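In the form predicted alone, a lone chain appears below as structure tokens.
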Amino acid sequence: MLYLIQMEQWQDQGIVLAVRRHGESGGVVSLLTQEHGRHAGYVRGAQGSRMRGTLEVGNLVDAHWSARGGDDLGSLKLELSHSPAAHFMQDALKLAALQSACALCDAALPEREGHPGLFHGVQALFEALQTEIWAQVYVMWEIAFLKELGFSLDLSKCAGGGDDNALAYVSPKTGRAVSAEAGEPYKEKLLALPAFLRPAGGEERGEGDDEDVLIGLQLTAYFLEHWAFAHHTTGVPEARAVFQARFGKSVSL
């Protein structure tokens, strides 16, 4: 008796999040796709020179995935559509930001769970890396990323009933903002709120200099560690720590 095997397959656009060696010449490639969420597949010849440029982390690719069953790893055929990383090869700091965002998505997102908003948000972040306010945008992207994972920060008003126009801290327990006056007795236990994340119209609202951005990175790093990755065995991806460390060094120069 002849049995016909029906292949599962789809076509989509995806952002390369990670490439892991598999066998002598292949690799398992993790993508953040527009319609199919974080999705992995085997790429033949992934370790060869012909595929190296296509598989740079952060690249936008046209992807065709196929498998004998929906639960199988399956195989991917990829064609390069756009290479954001090519713009930052001479800028180690921006390249580290791109790699950090991709590593966060790869480590935190459940596989095959749709996140179309995040897919477009990552692309917007990569475009913003070419602007003067790229670092501030990166911090705001991480706040949006936390929200996508179900961990929302409320930086719009004072959790203690204080002046909403004088926010200065964030509660590490609730992720809610606290005014300077209301937080004064507990300031040693609170996280600093950078000026550029304060509500429009509030006191000392600014564009955010590099030191302010570093405060923002320290803020989101706390919630990534204690909220989003609290139960992950490997913790926050190393690429995220590398980016913050490099940014901190650039501030101290």
The other form holds:
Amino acid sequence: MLYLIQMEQWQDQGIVLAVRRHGESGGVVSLLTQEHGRHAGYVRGAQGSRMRGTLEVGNLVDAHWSARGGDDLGSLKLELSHSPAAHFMQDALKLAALQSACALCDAALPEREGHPGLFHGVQALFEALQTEIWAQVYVMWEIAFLKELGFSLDLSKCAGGGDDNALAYVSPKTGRAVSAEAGEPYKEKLLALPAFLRPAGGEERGEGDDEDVLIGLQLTAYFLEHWAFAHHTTGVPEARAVFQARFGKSVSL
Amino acid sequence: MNEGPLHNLIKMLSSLPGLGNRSARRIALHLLAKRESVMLPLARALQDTAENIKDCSICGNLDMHDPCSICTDDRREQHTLCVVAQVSDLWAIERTNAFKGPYHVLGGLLSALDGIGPSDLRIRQLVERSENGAFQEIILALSATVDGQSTAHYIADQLDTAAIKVTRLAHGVPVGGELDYLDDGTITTALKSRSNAV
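I have the form predicted alone already, so could you send the form predicted together with the partner chain?
Next comes the full complex, this chain leading.
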């Protein structure tokens, strides 16, 4: 009797988030795909020289996944489409930002749950890394990332009923913005809101210098740690902490 | 066949990278067929290497002596240090005969995913070597990967206070490489690192 095994398979575009060695030559590759969310698969020869360039973190690849059963790990065949890291290999901060974004997606996103918006958001972030305002865009991407995970910050109006055009703080409990006047009595407990995240009509809105970006990174780091990664045993990925530390060092120089 | 020296030999051979049980059995039979000409010299070579090869306490290279023959060679240029990730990278550069100075072997690359941090590599020893004032230039000969370049950036940060010129290998079109067959990342980096033709 002939049994036909129906293979589960799909083709999609994906961003390489992480590569974990498996066996002598293979690897388990984690992708952020357009339609299938974060999806892992076994890649034959992942540790070989032929595949090494394709499997760099942040690379955009054309992926073909197949498995006997839908719940299986399955195997991936990948073809390199675009390598964003090649554009800023010489730039320590941008390279750290790319690693941080990939590590956050790999650690926080549930597997096989579609996040097409986030896929396009990560691609937009990598393109923005070649612009002057890349660091501000990175902070905004993390706010969008938190929102995608269900932890939305409301930075549009004052939670304390104050002036919406004079926002200066963020409540660590609610993630809502607070005006300078309403937040004055509690300013020791509140998080600072960087100028480039204030509403467009505000008087103090600025383009955001490096110190302002660092305030933004500290703001999102707080919510990543206390909200998104509160129940993760390993906490916020090390790559995120490395990026913030490196950025902080560049500001203090 | 499930016990005894032959079984042990097959088990040990199959634990080597790239060798499974079937290959290990074939190698064991080949060795037994050529006991005098291959097996016994191989056994002596293995024992000799295990007993006599040491890690160089200065650079991390493998050699019969500690410090190694590269570190103790006075004819080598002592003002430039080349930092590599593995001993195999040191051998690759030595094969070229293009570098005549001493080396520093890190023992790997930083990798948050694999849990390899600065304390797992010989970065502290590198910083100490740089502080003795002997070197004018340190070449970071690390791979053109995200991990390799992240390690290079970290080391460059650590050496920032040492007032030494820190350089890195150029990235671009390999010798014999045709543009049509290169990936866009390599071409992008090559364009950024272009040099004067005349």
